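Next up: just one chain, as structure tokens, the form predicted alone.
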Amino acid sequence: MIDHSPASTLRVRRGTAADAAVLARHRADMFRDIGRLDAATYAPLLLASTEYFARAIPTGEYVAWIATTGDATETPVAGAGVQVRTLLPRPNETGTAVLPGPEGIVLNVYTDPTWRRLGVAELLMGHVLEWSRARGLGRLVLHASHDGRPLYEKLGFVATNEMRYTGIL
């Protein structure tokens, strides 16, 4: 039996532009697994995402973390990332302070099915939160899947009043 204990077997490292294809696969698989990607759109999303990661990681627009097996293969089993967005300065939630412009949107949190429910996403999110604090981001936002929501709530994320307009595309 394989010991899938993340604390003892996984290594988390920062993603590089060389990881663009792995990150793109995680992204496409994530959308497929939550039922938001049909088979015909998988390959185009994979290509567009690979191109984005190859371009955005070197500039710091996107920062990624990849969990790999701790063995000689260093097989990627999960990933997470933050896209840094510049926003106008704005008041905090209570209106008592001004938040700086940069904000992070947490994206691409994905764990291969055989590694799910073992704490891997929480391990990765710890790296995301630590980096975001050190970077001085004013806020982190994310869109949670039904299965991911309990983890994000446990980490301190709260539902907001965000609305979305989809009539443009």
Ligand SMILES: CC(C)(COP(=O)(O)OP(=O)(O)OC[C@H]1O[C@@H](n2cnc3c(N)ncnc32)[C@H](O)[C@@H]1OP(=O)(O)O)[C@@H](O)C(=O)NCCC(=O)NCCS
The other form holds:
Amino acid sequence: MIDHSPASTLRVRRGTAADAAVLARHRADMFRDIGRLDAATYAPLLLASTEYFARAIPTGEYVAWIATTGDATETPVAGAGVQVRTLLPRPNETGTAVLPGPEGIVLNVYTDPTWRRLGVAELLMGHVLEWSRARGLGRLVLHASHDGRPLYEKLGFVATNEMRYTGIL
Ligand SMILES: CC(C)(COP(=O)(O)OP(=O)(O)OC[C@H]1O[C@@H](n2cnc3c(N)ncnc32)[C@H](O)[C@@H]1OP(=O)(O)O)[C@@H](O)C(=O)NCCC(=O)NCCS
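Output the structure of the form predicted in complex with the named molecule; the preceding block shows the form predicted alone.
Let us now look at the entire complex, which starts with that chain.
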């Protein structure tokens, strides 16, 4: 039987290349749960994502956090990550200074269904924000799902003017 303990009993740790399969599972489940992944594409996405995380975590391009149960099993129940990418020199929001540092894109925010609405994603996002400040990121961006939007708004994220062109592939 699953122990639905409050998020305060969970542990949060940094993900390593050894966690690539767990992180890939979070990513595939996230797209599945938000209705963006058909069944036949689940396995190829899992494979490609596992390869990506195994490659990108050691270089520091991708930084991952995993929430696990606080017991001896240390079962992963949720995750979140940041991909660090070059930010072209640009003004800050008020136009009064040039933004320093790289940009972080928040990715793979996922909580296993039985652990939702217990504050786990918020706990993980706290780690993401703290690390991003310490790392000196110029800004954080993300694409919010329907369920994710209220979480990010609660944390201070605001909608932007981003557009998307899907006609290339
Ligand atoms: C979105 C998701 C990550 C939230 O994870 P979670 O661990 O349940 O989130 P938390 O419990 O930390 O929620 C913190 C706050 O965010 C808001 N929130 C979270 N999920 C919400 C939902 N489904 N509807 C409305 N508000 C929500 C609430 O304000 C919540 O605080 P409250 O429960 O005290 O009201 C989870 O539902 C999920 O994995 N969904 C499928 C994948 C997905 O959409 N990922 C986000 C991609 S951008």
